[in-house]
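Encoded as C-alpha cells, the following chain is the form predicted on its own, with no partner shown.
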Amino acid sequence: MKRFYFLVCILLLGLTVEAQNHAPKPKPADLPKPYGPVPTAAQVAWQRMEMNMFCHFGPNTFTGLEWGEGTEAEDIFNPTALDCDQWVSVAKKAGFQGIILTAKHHDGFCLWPNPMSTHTVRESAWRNGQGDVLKELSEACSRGGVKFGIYISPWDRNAPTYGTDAYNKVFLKTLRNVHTNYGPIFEQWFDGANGEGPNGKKQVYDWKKFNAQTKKLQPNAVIFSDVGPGCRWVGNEEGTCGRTCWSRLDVEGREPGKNAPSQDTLNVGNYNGACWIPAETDVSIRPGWFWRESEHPKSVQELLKIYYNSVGRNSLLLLNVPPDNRGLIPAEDSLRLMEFRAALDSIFAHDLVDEAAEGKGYFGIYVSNVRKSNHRHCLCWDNIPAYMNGHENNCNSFRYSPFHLIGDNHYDNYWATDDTVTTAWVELIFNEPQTFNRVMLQEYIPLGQRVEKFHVEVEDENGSWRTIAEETTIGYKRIVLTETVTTKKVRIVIDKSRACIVLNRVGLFLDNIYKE
C-alpha cells in the first residue's frame, strides 16, 4: 500500500510540474528584480560549463621553454602524430565542455597560416607547410560536441612592428583572421603579458579596439583578461579562488597587465563592483604550462583540491593539459584525468537530497518564507496531494517553491523569498539518518549575486542544533567541505543577503576520496 501511495505521489508531482511548465507565468511585478550587475546569457552559459581544458602547444613543446624567444626556427614545430580528435575525446571523457588552444603564445609563432606573420606553421616543414592546427581542432570540436576557444597573446617577440603603432593594426587583422575563419569561439583568452619585442620596445596595446572587434565578430565569445569584460583572471596560477568570491569587479581606469587590479582583488572580486566579471581559475595539470618529458601530472588528491577551490567557490576551472611533441595528450595525463573524473562521479553522483525526494524514504523540505505566499511553507514527499490542494490556486507559491532546490534539471526555476526577506532558512528532514560531508548551494545568477553570509547546522542525537560550517558568498555554485556527520535534519541558514534570496539548488554529498 505504501508503494502504491508513493507512486501516486510521484505521478501527482509529475503532473504538477507539467502543469507548472504550461501555467501562466507570474506577473512582472511578482518576479524578483535583478540585483546589481547581472551576467549576459553568454556568461551564464559559460559559467555553467564549470570545467574547460587549456592546451598549451607550440614551439615551446619542442624546446622545453615556458616563454619562447621568438627566434626559434619554424621547423622546430613538427608534431609527428597530431590528432585533435584524441584531444577532444580525452576532454569529453574527463567532463570538460570546451577546449582553449594557445594559437599564438608570446614567441609569436602561429599555429595557423596567419597572413599577418611569417612565423607560422606555413613556414614549417610540418605537413609540408599545409598544416593548420586551429582548423583541425575546430573541426574536431565540432564533431565531438566540445566548444572551441582561442588564446592569442598580444605580446609578440617575433613581429618586427611590435612596439610601434602599426602593430595594433597587425594584431587586429590577426584576430579578424581567426574570428572569421574558424567557426564559433566560446572564449577569447587575452594574456596581459607585455614584454619587449625584437626591437627592444614594449607595445601600448589598444585593448578597447581589441575587445570591440572581438565582440563584433564573435558576439557570443566570453572575453578573458585581468579585467574581462567577460571573465577575469583569478589572480594566481595555483588553482585557488577566494573563499569569498564575488562575480563583480570594478574596472574603470584599469586594463590587463600592470594596470590590472591587485591579485588579491582579482581573487575575491569587489563587493560593490560595477561590472559582472566572474573569476576563471587557470592552472596546469603539470608543473609547467608546456609539455616536458621530465614532468608528470598532479595527483587525484591535488586535482580534487583544485576543483573544490575553484568550481566549489564560484569560479570556472580552466585546467591546462598540454599535448606532447607528438601532438597527443600523453597517456599518463589522460589516465589521471579519467581517475579525476571517476572521483568526481563517485562523489557527486549521489545527491542525498535528490535521492530522498525520489522516494528512498520520507523526505521533507521546509523554508521560512516563500515569495508571495501566505501558506505554510513546507513540501513533504509524503504529503504532495495535501500540499497541492492547499496551493492549487496560488501560482506563485509553487512558482517559488522549495521544490526547485532539489536536483538540477530545471535551472531557471528557483526558490525565492519576499523582497523584504533577506534572512531565511531551508530545513531538510529525512526519515533515516544521512551521512555527508559536502553541502552544495547555488544562487540563480541571472538575477545577480546576493548572499554574503550563511551557515549550515545539523540536529544531533539530543535534538540540539549545532553549526558545522560558516561561509560567505555562494554565487553560481558553492561546495562547502564539512566534517563527516550523520543526521536526520539539516538546516542551511542565510544570515545575510543583499536582496531577496534566490536559490535553485541544495545538495548533500559524501566524499570518501579527498583527504584534506
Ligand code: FUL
The other form holds:
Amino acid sequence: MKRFYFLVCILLLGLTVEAQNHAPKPKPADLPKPYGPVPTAAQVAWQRMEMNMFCHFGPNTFTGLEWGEGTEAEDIFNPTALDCDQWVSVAKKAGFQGIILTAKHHDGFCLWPNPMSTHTVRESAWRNGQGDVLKELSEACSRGGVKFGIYISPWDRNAPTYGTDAYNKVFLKTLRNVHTNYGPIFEQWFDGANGEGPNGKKQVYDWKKFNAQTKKLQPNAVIFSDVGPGCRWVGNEEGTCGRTCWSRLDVEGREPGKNAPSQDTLNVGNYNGACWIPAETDVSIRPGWFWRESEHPKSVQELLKIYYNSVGRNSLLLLNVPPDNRGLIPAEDSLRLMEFRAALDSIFAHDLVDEAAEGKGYFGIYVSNVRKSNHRHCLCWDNIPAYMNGHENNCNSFRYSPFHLIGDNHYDNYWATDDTVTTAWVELIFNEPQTFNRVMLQEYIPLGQRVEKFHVEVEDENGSWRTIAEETTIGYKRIVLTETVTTKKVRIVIDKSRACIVLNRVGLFLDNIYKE
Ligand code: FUL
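Can I have the other form now, the form predicted together with this ligand, not the form predicted on its own?
Every chain and every other molecule in the complex is listed next, the one we just looked at coming first.
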C-alpha cells in the first residue's frame, strides 16, 4: 500500500512539474492587455470547432423546392429510413465538430411536434405522427460526442399570424419549446430571409426579445445572424470569406435581413467594429441547400478551395450536407466527405516546423522581440528541449517564447512582443531544405485581433531573401497559399499590428493535392 501511495505521489509530482513547464505562471502585470473587443469563452470554443455540418431537411427534400410554399401537405414529409446516427457518424469521420439542423425552414414545417404550430411532424403520417427529428438528432449527437445546433427560420410561409404582432409571441414560444427540450445547443442560426407570409404581409421581428430569450435559455449558444450577436453571415453562399477578415463588426441600429451591413462589409468585417462578431461561411456541398436526386456533391478540389477560403481566412466553415428522402446522407456525399477529409489529413499531417523541432538535427526559431526579455534575437530551440533540462532556454522569458509557436498543443500559450513592439519577425532555420506551399498562422484571439499586415520571405541558395506572400489579417487562423518553395530559412514578418503581437502558431505544410 505504501508503495502504491509513493507511486501516486511521484505521479502527481510529475504531472505538476509537467503542467508548470507547459504553462509557467506569468506575473499578471506582464500579460498583454486585450486589444479592442474580444470574444466570449463560448465564441472562442465555437471558433475552435473550425468545421461544422449543416443539414437542410424537410418538405423540400420531397418536393425538390428550395423555398417551400408553406401549403405542402404534412404527409409529404416521409423519410423511409431516417437514421440520425448515420448523419453523426458521417459528420465525425469528416471532422465536423457540430451539426446544425433546419428545425423549421421558410415553409414553416416543424421537424418536431411544436405545440405552437399545426404544420409539424405530428400532423404527418410519418411514424404515425409520433416522430421527432430534433429529438433523434440531439440524442444521436450526444451519443456521438458531436455538438448540436438549431436553424429556425423566422420567416414562416405557413403561420397564420405571420405579419402581425402575435407572430413574435408565437416565434418566442416556438424558440422556448426548442431551447428547453433538446439539451444544450452550441449555435442558434437565425436566417435573415424575410419574405411574405400567407396573408401577403412581411413581419417586423422583435430581435431584441428573440436574442434575449435565447441567451437566457441557452447561455452558451452562439447566435448567428447577419449581425450576430454571436457570429455573422459571411455575405455570400459561395464559401468565400474576405482575404482581409476582421472578426469585428458594427451593428448599432442594424438588424438581420432588411437593415444588415452590406454583403461586402459582412465579408471583411469592420476594421474598427465595436463588437466581436466573427464570420461564419455557410455553403452547400451540392448546388441546392436541399437534397435533389438530380444534383451531386462538389469535387474535392472545390471543397479544398472552400476550406482555404473559409477556415484558412479566419472564418468557421458551415458545410451543408443535405440528407436525402430516405433520411440518410447519400453515399456519394459521404464518400466525397471522406475524400475531402483524407486530403486535409494528408496536407496537414506534416507540419514541417513541428517535425523539425521534434526531429534530429538543428532547428532554430529567432524572433526580433520577446516580451519581457532582454534578448533581442533569440534562439529558442536547437533541438534540446531546454525547459526539460531544467533550463529556461536562452530567451529569459519562457512564458512568451516563440517556442509556443510550434505545433498545436497548448492553445493558451503564445509568443508575445513587448507592448511597444508592433512590427516584428519570426525566422525559422532548418537543418535541411524544406519544401512547402502553405503557411499557417494563428493569433491568440482571446486577447483580440491585432495583425493588419504581414508578409512571408524565404532565403534562396545565394543568401538573398525573396517575398513569397503579402497579406493583411490573421485572426484565429490564417492559411496562406504560396508557390512551392524549397529553402532552409523562412521569415514571417509582421509589418503592422494594432497592439503588441500575440501569436500561438506558425506551421508550414506541403499541399500536393489542391491546384489553384
Ligand atoms: C438562406 C435561405 O433562404 C436558404 O434557403 C438557406 O436556408 C440558407 C442557409 O439561408 O437565407
